[in-house]
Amino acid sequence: MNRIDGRKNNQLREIFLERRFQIHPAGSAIIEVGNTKVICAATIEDKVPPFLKGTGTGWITAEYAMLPGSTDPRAVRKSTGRAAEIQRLIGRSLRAVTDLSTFGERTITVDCDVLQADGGTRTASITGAFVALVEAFTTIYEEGKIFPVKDFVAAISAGFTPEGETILDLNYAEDSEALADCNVVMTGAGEFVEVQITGEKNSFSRADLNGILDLAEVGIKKLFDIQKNALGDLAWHVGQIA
């Protein structure tokens, strides 16, 4: 099929994705896939919810929004269901693949604001947050001790067209168009984080499922690239241990 932007199926759109965006947050960075674009910037505050006071252990949480002008028309500032789904999916995701024994009681929230939306922002923000944490966590990381950060995640998302073709990295018109559309959060292992399908107009089958999988990973191991290629010399922190 052609696609409105001319990609094949399994095709990213162009992305781009740099670190230290921001002078003022302990990590941040911004990321551009296709229209979409996120920043991501991670604060360090020395405090825990009070479930986890006393316990030793650290949190990790986000939060995220949609700014007024990042759709047509202006999205209205308010706290919305969605948002609340979304800044919990990338809490989810960050907490995954961190140790939060390692850096004490200490609250690392990241913030994920949209600055444009062409579909893909929760998934965007996902794989841009994972740089701004991993970034803030060097400025607190004592050399010889388990760096917090075990592996890398990220997230894309994958659907069904109309005509019944499994596309990768839906922009908003494929979305709005799309049978079933899917995100898809891995980590580095290639364990997944979490999996949102929903049949939008058609239901699928087992093998519907297993075939968007399969076209998410492809495009999270090229995500993971991209990622590293951002961190640059910080990237060697992920996963080690004392």
The other form holds:
Number of protein chains: 6
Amino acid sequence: MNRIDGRKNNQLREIFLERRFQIHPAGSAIIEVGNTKVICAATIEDKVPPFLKGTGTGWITAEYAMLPGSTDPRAVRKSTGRAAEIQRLIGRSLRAVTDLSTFGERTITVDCDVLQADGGTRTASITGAFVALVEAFTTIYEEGKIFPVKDFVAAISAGFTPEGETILDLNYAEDSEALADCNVVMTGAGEFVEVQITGEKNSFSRADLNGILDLAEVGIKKLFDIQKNALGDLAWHVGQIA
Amino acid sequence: MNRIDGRKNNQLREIFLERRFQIHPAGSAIIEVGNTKVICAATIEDKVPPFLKGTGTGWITAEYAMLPGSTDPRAVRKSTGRAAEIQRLIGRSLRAVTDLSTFGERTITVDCDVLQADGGTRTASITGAFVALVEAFTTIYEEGKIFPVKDFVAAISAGFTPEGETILDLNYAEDSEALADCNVVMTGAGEFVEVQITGEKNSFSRADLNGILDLAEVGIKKLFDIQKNALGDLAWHVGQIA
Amino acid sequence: MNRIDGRKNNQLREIFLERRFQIHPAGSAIIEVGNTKVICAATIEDKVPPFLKGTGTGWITAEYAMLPGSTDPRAVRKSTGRAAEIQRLIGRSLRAVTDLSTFGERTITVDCDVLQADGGTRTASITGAFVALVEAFTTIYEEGKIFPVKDFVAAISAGFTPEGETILDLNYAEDSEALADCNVVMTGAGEFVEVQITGEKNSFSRADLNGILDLAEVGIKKLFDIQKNALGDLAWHVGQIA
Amino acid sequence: MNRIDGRKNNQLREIFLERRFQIHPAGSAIIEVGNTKVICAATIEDKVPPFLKGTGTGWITAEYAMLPGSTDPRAVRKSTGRAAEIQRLIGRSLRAVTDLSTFGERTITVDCDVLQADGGTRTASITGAFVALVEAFTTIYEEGKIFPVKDFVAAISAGFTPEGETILDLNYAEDSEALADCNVVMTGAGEFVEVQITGEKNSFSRADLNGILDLAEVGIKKLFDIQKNALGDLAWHVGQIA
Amino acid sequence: MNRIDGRKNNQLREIFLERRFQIHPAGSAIIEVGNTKVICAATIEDKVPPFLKGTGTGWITAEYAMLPGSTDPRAVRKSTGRAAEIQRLIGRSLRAVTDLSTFGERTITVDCDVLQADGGTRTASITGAFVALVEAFTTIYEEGKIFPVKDFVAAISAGFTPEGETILDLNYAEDSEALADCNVVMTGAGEFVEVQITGEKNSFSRADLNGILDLAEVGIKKLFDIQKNALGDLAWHVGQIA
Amino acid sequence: MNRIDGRKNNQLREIFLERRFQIHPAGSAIIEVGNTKVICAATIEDKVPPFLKGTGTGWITAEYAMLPGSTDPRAVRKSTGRAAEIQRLIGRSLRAVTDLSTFGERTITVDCDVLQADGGTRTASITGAFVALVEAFTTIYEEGKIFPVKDFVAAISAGFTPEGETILDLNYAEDSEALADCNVVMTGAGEFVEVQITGEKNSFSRADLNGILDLAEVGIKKLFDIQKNALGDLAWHVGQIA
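Switch from the form predicted on its own to the form predicted together with another copy of the chain and give that structure.
Starting with the chain above, the whole complex follows.
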């Protein structure tokens, strides 16, 4: 069976990922996954949340929001439970590949602002935020030290269609129809950081879960190449030990 | 290696689950999982969110909050991103086993208020909320109709210890140490509704994930018996076809 | 004339008061007055409000809230004017029997959360909060010092029925019918701390007021015994001079 | 012993009360009690709170706030628990002398804004709000109907000094020193509507309470004359039966 | 053509401006421009906004609000975009004639509270706030130093009528009809501080703008005399060099 | 004297303006003025604010916000007084060239979100919002009717440098240094819609004002060409009479 946009089941949408989209933040990137477009900006501040004060350890946090014109109908400007959930996921994903003890009592805030939404905004945010984060760290990196980011991290969605197909990188129309929807976050070393699978319209078996994870793994490996390409010379910092 | 409280790796904490804890709501339950204690109250209102108006379909939503004295240090009374994430999970889990087309344009709000927290408050909330939900539906159920709740649903956590053990039903001390933490929501039919696995301190392999799911499945099956016991005569409504 | 629940005019409802209901706060209690149930948790923090900084004096404050399932219809989770009024009353009542100069620049916050409401939640909160407060102070008390709590304090309601009866400890149904409703807070020494009498449906004479105060005095004396019983060995600290 | 401003113990401060201070509201008044100055504005809207919809009954509510320049230090513009408590008291006092069934499904909002504070702002608000309320009702009153306001209502404070004196109408300096502080709301018929007596620094006996009430009664009777004078021709409406 | 209230096109309404209206703030004034009445209170605090900490420079800010009874219909108590816009304009106008480097790291907050609105509340606020500001500075002024206020500042509105007349000092009825509405802020030296001209119903030419500015200049010069009169002996401080 | 970026005093920065930047809103545009970049999205809803209900008249409103990464330091996500002021200006400017009686009881909301800020974000927002607005109206326009937009509208800033130069289209560095800053909004017919000129650091004369307006007029005429180019075939709708 054919997908709405003619893709194969295991095929990603066309992806554009470029760093330095904004001039002010320490790190920034724009990621386009089909019609989904997200700006990621990483800012460094010399302070940490109260629970880290005096520990010498830094923090990474994220904020996620949708521009009013990013959806139809218009997205009202207010903080939602969904946004809270997504920004916590982005923050955990980035912290999972970062050594928080290596950059002092600083906070990196990664803002992911959705310019246009067509499914997969949270996974696109993670993939793009990683590039902004690496770029930001290079602005404070001192030669000969451990680079704070230990490995690549990227994310993709996968799910089942009502026709029983397992498909990769769902757009909005596919996501609305899907029986189960999975977001997978994975490291460059091939291990999982986070797996979230939800079957609001249908429950699913262990076999279903395994099929989805297989597909996600294929997709994420391609994302690492796209991230490396966007980082260019900055890519070699990742995982670098002093 | 022994667990802090002497349990086996695949052993649940002592669980107490009783319905009708509060007299005012249509359905109510208290669940105690070791030192974790949650009150669940299901209230029925004759209205639905805007997106369902005129569809003839009902809705189930949840609210989750911690009493100030439930934790040390004191939990400040304010809505957090974590609470938003948890209440969305509870709502999805309950909707997954409910036929929303069977009870008209009504909203069931299930309030999960944590009296005391010692790990596993979100999974205890789901397990207890199910009992309150079934009790609430019996107050509007008309003989000969389809009962809105199609199957049992319950949830448990599992995780890895730094020593490489896979353990079931983590208390707060275990959760703080765990390398990865998984929340599994499952139906009476043995299928998954939601799997969320997070490795903030460590990434994890497919084999790790499978080990955790095996353990969770064992635990959840015991929870169904505890739910049936708490529901008593009301249990037979679940999954009943007119 | 008989009361709804068969009590005599000067009779309290059945009262259950137990300390150490929650394990995390420094002091905690649950109080049940008939169907009214309130959890009281006293937490100690090493800071004071701005107006006390540098004075060496401590502070006692209270927060009061109703769980959504505590009433019918459901109590929406939001701060109300009524809650503000009640938590200020609880705070004043506790401060009236405490020597704020004896425990340094610390704040004790007493959270009163209503699990179930059937009239008299504010007076039950004061009576229960006192037990939580004493328990909390014992955790920081040093032998040979003055104990901060100088005397017992408890509270009860009384009112007139439309039939002209003066009754003690009104439940919700009685309170809704009452022409005037009075909340009395009294010390162990038999003096008043606060008297609030309101005649929204009817004004009242000096003689009416005196009749109500007589009844309240009778009720509160019984509450002191119940508080002593709940405190057990901790009770002798109260009013103890170094 | 002499009072700070040379008054006798049972003497009110100089009082100025005038209606029609603002041109826009249906009713308005300014009241000055010594240096305390409050503007009262009564507005009529053709709607009632949800709990009264369809009952044919009206509602009276109040809002109370302090202008930033009314106190030293500056009063920050925000809603406080104290303001919530006071505006609820004003609303109850006005409703106590009004027949809510006589003016249809309308809400009268009485705004009490403190221009300058020197003690007694809540009692001045009640006394002034009454005048604004009567004026407002005359704008919708139809000849031959029952006038909604059944009786006069006014309020005053009284208290004990540390020297054991019972004094009337405390200014801010006296209030700050007082061992107990009482607010009394009374009807023209000489009955109480509300008595609130608080002994934050000291508890008090029944005899103390009686002494305070005697004094308050004397003061309030003078306020009724001042209200009648301010209302002029409008005064005869009060308590008028069709 | 005659104006509603019989004024000539270049005629101000009757203006009353008096300082020391409130006793608590360091500076205070009441200004009445026809039926428009505004209280201005200037408070001094020993702190500055974050961006000025450590610079030795002070700050002047303003808050603007309408009392609920100031308009018909009743003005709801909440912060609006319009109020934000106006209070920023007041702050800029006062800062334009003040040397912020002369009074240390202090903040002067000028609260402009509208008691009654009949057009021109923002310009009346600026004219009155100036008097309160000067009065406030005299309380901290040390002989022989530079007085912080360098020049007078006042403001007035002007506009076009649909009949093509250019008129000064519009009341509410005139403002509602006007094709274009202009607010002009000017210094004692005759230069502009701020010109805001808006043609929501109609665009306007350069000639129109010049006509309006001519009229405003005439009006503002009269306001300086009124300010000097209200300041009395304090007026000579303005622009005084050590 | 040379400007920072080598421009002549009367020279605009390089401008890029393109419609249809986002696929979901009825109208959308991106405008880049040098490093300043703003997305404008116009959404149509079938409802009007309360004050227009039943009048048959539509409404145009605007929202303005800065993305966190648009400035250095990071712009915190919260509504500010400055944003309120700007979005009111955008709304007024668009309404000035629109016939609100021609498109029924609908509201057009134009969201202006600043991706990157380098001075002139409010004027860029107006210029870009116009294009999005016209595009949005074409989606509901019926042949033979009056097109709601009657004329072009665009905006630019101009100001004085400390060296006494009058310059057009200030970037952030120039704006920070400027003695006076002016925003001019003008129609295609060459009349003003809004002139706002502020001299926080310096007052200014009538001659100064005229010099600034001359420069602004030159700049805005070039903006009309850029708008026409961006609108392409849609441009002829503007000002079209049925």
